[in-house]
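Below you'll find only one chain, the form predicted on its own, shown as structure tokens.
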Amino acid sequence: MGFVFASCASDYVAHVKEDVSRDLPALRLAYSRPGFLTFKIDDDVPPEVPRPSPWARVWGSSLGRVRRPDDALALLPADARRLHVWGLAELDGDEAPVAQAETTLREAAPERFEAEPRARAGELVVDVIVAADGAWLVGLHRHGPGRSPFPGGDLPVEVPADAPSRAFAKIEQAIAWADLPVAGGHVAVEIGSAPGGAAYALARRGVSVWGVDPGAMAPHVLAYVGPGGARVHHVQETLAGVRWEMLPRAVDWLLLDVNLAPPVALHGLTRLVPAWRKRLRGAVLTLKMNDAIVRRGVATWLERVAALGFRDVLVTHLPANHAELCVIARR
């Protein structure tokens, strides 16, 4: 018998439970707190356990609940040297217990863990999740594609004060999560761009952006000149109304963030993507998940994205996302 743990944003615990109940009936709910769940299963659970839900940010094998560093260390395999210590939502942002737990663990085993938290591909990662009552929930996962390299699934990005929307954080987190090779001199098209948060982030990286949106763009975004002369160009049209002739012939990155149901939004891309297939490197698509029917169709929406000609299609719920999922697709 083993246990699987999963963390998520506090508001979406019910989504994780729904996905597990529907798709993984062998997993039986064992423990639930805001933003954290464990499930019991009759088999052993390896650190490479598949993600139980796209809403899960960190997941893996749950090893036990302890209160002393020696008890935590006794649960760990010798080759698990990357340490992630993070807190349950019930700590309400109090970082002191988390910092104390990490200090205590490192002092108890000075040579045991690597100094920095950022995980590398293939590494075993120790998850120590701090509860409000002082207990530690110990888990293990193996880092790889589709996982944040930072404790608790965090994706720390610096958002400037003049960013016009949270889309700035969303695209920066997507780039960090998937290690996207976005570089100066690239060209991007963003469908649903106003007021320009993501476009501004890309322009600051030296990417020229064509933002498609019937709404107004922030004036300082349109006036901004980034490295290499990167600019944001506004195409004041809807997804239904824009024609590929209005956009660059060679595009590296496609972004989508529109208030449309996924089947409608993805259908709108089918007439644009073929024109860019020779150069298109990837896409970052924000899909709205506003009702249960749409959420149950996630696998279908990912298949629709793959059918556009993408090889690798990953999905996650970024810290900057609300009731939406981020799909990252690469060619």
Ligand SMILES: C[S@@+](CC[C@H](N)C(=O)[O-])C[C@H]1O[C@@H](n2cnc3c(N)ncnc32)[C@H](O)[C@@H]1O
Second form
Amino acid sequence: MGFVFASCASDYVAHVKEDVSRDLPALRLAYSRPGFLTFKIDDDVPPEVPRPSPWARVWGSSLGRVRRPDDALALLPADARRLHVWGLAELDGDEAPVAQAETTLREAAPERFEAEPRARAGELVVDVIVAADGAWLVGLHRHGPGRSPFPGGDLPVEVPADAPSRAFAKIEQAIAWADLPVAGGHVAVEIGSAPGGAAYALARRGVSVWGVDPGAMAPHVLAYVGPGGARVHHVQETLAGVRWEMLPRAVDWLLLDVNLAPPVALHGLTRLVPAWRKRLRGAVLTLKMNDAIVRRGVATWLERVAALGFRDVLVTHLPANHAELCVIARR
Ligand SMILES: C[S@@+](CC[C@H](N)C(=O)[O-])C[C@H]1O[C@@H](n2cnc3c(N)ncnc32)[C@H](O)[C@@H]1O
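Could you drop in the structure for the form predicted in complex with the named molecule? We only have the form predicted on its own so far.
Below: every chain and molecule of the assembly, starting with the one above.
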């Protein structure tokens, strides 16, 4: 018998429960707090346990609940040397108990853990998750693709004060999470680009962006000139109204961030993508997940993205995402 733990955004515990009860009936809910759950299973749980839901940000085997560093250390295999200490949502962002727990653990076992938190692929990571009552939930996961290397699934991004929307953080986190080779000189098309947070982030990286949106782009984004002369161009049209002649012929990256239901948004892309097949490197698609029927269809939406001609199709809930999932597809 073993336990699986999963963290998610504090308001999305119900989504993880929904996915687990539908897809993984062998997992029985054991413990649930805002942003954190554990499940009991009859089998042993390795640190490589598959992600239980696209809404989960950190997941792994749950080893136990302790209050003293020696009890935590006793649970750990010797080769687990990367330490991630993070807090439950109930701490309300209070970092002091998290910092205290990390100091206590490191002092109890000097040299036991690597100094840096950033995990490398293949490493075992110790998760020490601090609760408001002072208890620590101890877990273990193996770092690899599709996971954040930082404690608690964080993907730290510096958002400039003049970024016009949180989409700046969304695209930067997507690039970091999937290690996308976005480079200066590339060309991107974004459907649903206003007011221009993501376009601004890309232009600052030297990527020229064509943003399709009936709404207005922030004037300072349209006036911005990035490295290599990268600019943001606005095509004031809807997804249904835009014609591919209005857009560049050679496109490296496709972004989608529209307030449309996934089937409608993905159907709209099927008309545009074939023209770009030759050079397209990948896509970052934000799919709105506002109702349960749409959430149940995630597997179908991923198949539709693959059918656009993409090989690797990944999905996650980035720290900057709200009621939406980020699909990252590569060719
Ligand atoms: C979440 S906002 C996009 C934020 C943007 N990606 C950024 O970086 O700031 C959603 C956008 O979708 C646009 N939108 C809604 N329906 C659309 C459609 N049919 N075609 C294109 N854009 C649409 C809205 O005008 C709105 O600007």
